[in-house]
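Take a look at this single chain, the form predicted alone, given in structure tokens.
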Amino acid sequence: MTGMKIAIVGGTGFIGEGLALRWARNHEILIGSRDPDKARKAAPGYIESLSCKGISSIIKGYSNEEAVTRADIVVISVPYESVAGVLGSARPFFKDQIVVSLVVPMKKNEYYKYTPPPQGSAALEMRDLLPPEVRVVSAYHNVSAKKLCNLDLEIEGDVVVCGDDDDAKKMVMSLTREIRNLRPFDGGPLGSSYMIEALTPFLLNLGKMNGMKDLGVKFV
């Protein structure tokens, strides 16, 4: 795949960092944050982590809005509670882009519980919040952020990709294959995202009850 500009909104978070590190070998990464100084300070650390592995990279920090403006693909990697505010301020800067949602609406009391919005999933709510020309795809809900950030690990697992635009899904599936040993699967339309989002609290609860961490999904 030809090198693209991939914006990661919420790119200073753990899973945002992991995706940045994994994709920076082939693409220019734009780290977005509500605090652009935080993003600009994080970028050199990511570059250094890759340089230690002999990997050259282009990673830059921006405000969320500027990262979106410059990007070919935008990944939304913020807590669910922040989605409406972040997309509300950045909405005027989106164009005909692929937007990838890995957001999961959930709450924790004794255990984690999936708490979808009225639309049925975070991905569908995101589609409603964004301009109509944006193509929303959901993916990466069940990939361990800790494992993504550890470049010494080859992650083994599967990624379900949901969306209504076949070309957008194919693009995200191609990006997924760039992360060695991650297998993408077509999960159908965006309306199916709720089933994949709900797996995240299930896996967290499963891990808690059985003394396991960083669980993922693999289809056999």
Given for the second form:
There are 2 protein chains.
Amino acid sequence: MTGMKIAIVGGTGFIGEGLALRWARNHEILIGSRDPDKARKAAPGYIESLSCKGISSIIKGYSNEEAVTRADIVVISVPYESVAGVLGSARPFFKDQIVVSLVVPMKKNEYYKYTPPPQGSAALEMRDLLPPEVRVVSAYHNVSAKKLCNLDLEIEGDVVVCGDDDDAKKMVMSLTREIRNLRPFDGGPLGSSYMIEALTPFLLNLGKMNGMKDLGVKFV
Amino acid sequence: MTGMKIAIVGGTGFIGEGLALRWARNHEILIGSRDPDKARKAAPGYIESLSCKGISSIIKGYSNEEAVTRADIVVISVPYESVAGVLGSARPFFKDQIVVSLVVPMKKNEYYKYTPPPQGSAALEMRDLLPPEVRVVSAYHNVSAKKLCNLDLEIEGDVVVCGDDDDAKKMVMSLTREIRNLRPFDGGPLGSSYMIEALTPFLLNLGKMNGMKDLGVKFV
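The form predicted in complex with another copy of the chain is what I want next, because the block you gave corresponds to the form predicted alone; please supply it.
Expanding to the full complex; the earlier chain stays at the top.
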């Protein structure tokens, strides 16, 4: 699959950068930020990172709203606390895109704890915040941003994909296969997203307690 | 570590059998059952399975209460629904053993769902049901019984161990290393057990939806 326009809302963050770098080989990437100047400044750096590896790419910076308007797929890669604000202002610019939620609501005291909203998960809340034509898919919660950003690493790991629209889910599973050694798993309906979202605080705690960083997960 | 007495309450079940077979190389195994005849009948079969591989073992069948009385470590491997009944009658026979909970409270409709008790997890409920001197550790929720029972398989997987007593936790982590290719992870206090218990329904759903059986987990 090539030639899609993938907007990454929160694309100047670490995980957003990683996905942009990994997908730019096959797709046009639209970096979105609340501050369009920040997005426009980030884009040339991403292009340069790929260029060093002999990969040509089209990566541009936009406001979140501009990025959403132009995109086939919109990845929401912002902290949970920013989701309602970001989607509130971008909502009128959505049509029937596929929206991919990477969002995990969690709190940290001594340990991280999953703190889902009343809907049951960030993905279900996102579905409520967006127009009904938008197909929300939940994925990539537990992929290490650090490993994604390092193009010399072949990140290993399994990606669980939840969603209620089969075509949208298949599309995201196919995008996952484009990132070498990532293996997509069908995680069932969007209502099951809480299970995979809850893995993020679990992996963070586990890493901290066992002196390991950037833990991902594989199903064996 | 060798020569401990490990009681397996629910030891005639599939996962109980698997742990008995794997630990019997180094330890004396006490199979516990509500029906002591069933436990006594199961034991020779386990001994025979090991004998075929040239491994001599001491495995005996008892009532749950007898097994608990005699044991250094007690593994609780019964369905969640039976825990309160089993521990209710065995409670007077506990002293200061280490108790290992494999228990996962879950319900199945279309998908499996984690359904923890008011305490927050099966492990925390178990702590409430036992004398305060007992040190409860939570582990082995996501190890495939089928793979454990097949001595020709080197099961691969990671085991997260939760508990409030460091020595008890270290003991269980050490027992985990005795099962080749199983790698123990410190999962933090017993209060974190819900995170690892919740993985069981998640893995069952994931396996069902992706046509894979007996999924375990590895942290990468």
